[in-house]
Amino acid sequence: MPRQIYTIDDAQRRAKSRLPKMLYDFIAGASGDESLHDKNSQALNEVRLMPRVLRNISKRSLSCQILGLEADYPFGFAPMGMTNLAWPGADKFMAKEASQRRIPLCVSTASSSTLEQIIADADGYAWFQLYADQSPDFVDELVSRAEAANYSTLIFTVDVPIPSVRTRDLKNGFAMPMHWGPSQIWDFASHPRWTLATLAYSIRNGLPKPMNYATSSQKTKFIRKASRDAADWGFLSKLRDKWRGKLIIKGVQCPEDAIRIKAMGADAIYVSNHGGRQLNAAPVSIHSLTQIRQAVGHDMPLIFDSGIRSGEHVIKAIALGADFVMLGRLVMFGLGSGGATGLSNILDVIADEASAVMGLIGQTQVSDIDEYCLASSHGYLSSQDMQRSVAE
């Protein structure tokens, strides 16, 4: 089938037409007036890269290494809960792409499939994301399950101590489990492609639900508005002692916090403002990245998300200090626009754009991309300086 997706905007438009409004708004929405969501991408758009010429860039490679993982691309899947709401079977589609492209799939605590099933489907290319959720026994069980399933890397998310206010979800009556009223029924009935596909999938596999909760021996129910305020410095210290693999701390924006996290033995810091879905008044994520890189030095791996909408954005984030980039909403838009095919198209778009941009700035390896690739790092000659240079 000819590719129908050439940009993230293409995928987003198609997803908006195919998905029930309630689910599209859940994916696309953010907190407050949603201004931070827009600022994240706008700030990346404003970054300028310096084109370099007369370089042999015929043999370019997007491969890189992150926390011992040899990845074919400098990007992976950010942790996202209930991805099967974007399209039935989304977890399996993402796991397949993770395996084939050798990129990490970050498995959410609230994933639509069990953490054991996803890492098996991904042939090991999966990391597990943990919330300090509801009860210590439930959290301890999740950590033990991740270890038993041979996860090498744990992502501890710390920027959701309490739920944010997301107006779109409130207006649409979005909740888990779903509440059914006339508006919700009409919303689903008016989007038959998604609804029929979900019904067919549910007959075979059951209705979409957070499976790590459903399969817990603690009989813990998923509560979307549950507080996760157990995530404090003491919790992190205990988790670092308990978890023997790589530990990433996600949702960090304050340089002082980053310095303390590094001192406590984390293996990487994940700079993110949750795509604008938590504190709408938080800093723009790419600005936090540059500040944290300066604070922790160049020996601390930094992972980045929030605002990424193109392969160009991926390269810009790396130039500004990221070692690896995670993709969030745009993955869900790909899934919503065309299931497995839409997801594959989106990943191809990002990879093709990243490779082209890398060549145009004269680079052939991801490891060579740094602040010197930024236009601002080269400085500018005044008109008088230029005339003097020519005269000399």
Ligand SMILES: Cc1cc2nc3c(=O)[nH]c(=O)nc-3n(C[C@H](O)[C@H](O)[C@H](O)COP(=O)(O)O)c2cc1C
Contents of the next structure:
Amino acid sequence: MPRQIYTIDDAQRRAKSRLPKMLYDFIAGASGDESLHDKNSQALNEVRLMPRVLRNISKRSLSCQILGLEADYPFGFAPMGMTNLAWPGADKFMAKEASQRRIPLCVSTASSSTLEQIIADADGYAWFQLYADQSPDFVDELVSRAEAANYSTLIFTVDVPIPSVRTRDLKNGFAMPMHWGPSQIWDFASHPRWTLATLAYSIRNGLPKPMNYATSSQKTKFIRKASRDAADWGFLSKLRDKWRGKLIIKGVQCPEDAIRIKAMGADAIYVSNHGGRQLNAAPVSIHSLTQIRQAVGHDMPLIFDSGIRSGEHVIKAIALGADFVMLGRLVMFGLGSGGATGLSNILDVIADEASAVMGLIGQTQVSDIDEYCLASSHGYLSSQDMQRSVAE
Ligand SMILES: Cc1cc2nc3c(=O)[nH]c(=O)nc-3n(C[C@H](O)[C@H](O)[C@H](O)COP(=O)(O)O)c2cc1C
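Output block for the form predicted together with the named molecule, input the form predicted alone:
Time for the whole complex; same chain goes first.
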């Protein structure tokens, strides 16, 4: 079959036509006027890298090390709840890719399959993401389950103390558990490709639902609008004492918070504004990354997401201080554009471009990419910088 996906935009367009509108909007949407979502990627586009010439770059490797994991690529799967809504069986496809490409799959608290099933499917290439959900007993149980299932790494997400206002979801009446009315039924009926595939999958596996909740002994229900405000500094301190594996704190944007988190013994900080899905007025994620790198120094691993839409973006984030990059919506667009094939396609697109960009800036190893690869570190001014300096 001729290849149909060359860019994330290609995948996004196909996903948009195949998925019921309310699901596409749930994935693509953000909070408020969604301007932060756009700015995240625009800011990455603005970064300039310096081409370097006459270097032997014939043997390039994208492999890198993050928190003791030898990964074949400098990127992994960001935690995303209910991935099976993007395509039935998505969890399995992602687990297979994680194992084959030796990259971490971050398993959401609200994953569509159980955390035990996913780490088994991923041959161990999985990290567990924790929300401090309503019930402390449920949260305790999740941490114990993750330990029993041999997760090496826990990601504690801290940027969702309360749900944000996502206008698209409100307009579409999108909720979990699902509300069914005429417009929702019409939406599903008018996207038969996704709906029939999901029906066939559900007959064998049951309707998509957050399985860590469904299998909990605490009978805790997944309520999307529930507050997660139990996540405070005291909670983090107790979690650090309880969890003996690697601990990553996700959703950090303020340098002062980052310094405190480092002092409390976290193993890595995950700089993210949730892809613009939480505080729309927050700083652009790549700007937070550079500030946090300055604040915590070079001995603290930083993981980065929000706005990554190409392999070029991955290399830029590393040049600006990230040790590892996570892929969010683009994974969902890959899945929605063509299930397992779409996902694999999109990961190839990112990897091929990252490798090409790396060669064009004269680098052969991910560990050698740093701020010296930025055009600005060679005295180059971008057109924006020039306009600013002329104005000043
Ligand atoms: C559909 C969807 C579900 C998400 N669910 C979670 C989640 O359960 N836990 C979490 O920490 N982050 C969640 N996120 C945020 C992602 O982990 C990531 O921070 C974000 O998608 C990065 O931005 P990007 O999509 O612009 O790359 C979700 C994002 C999306 C798009």
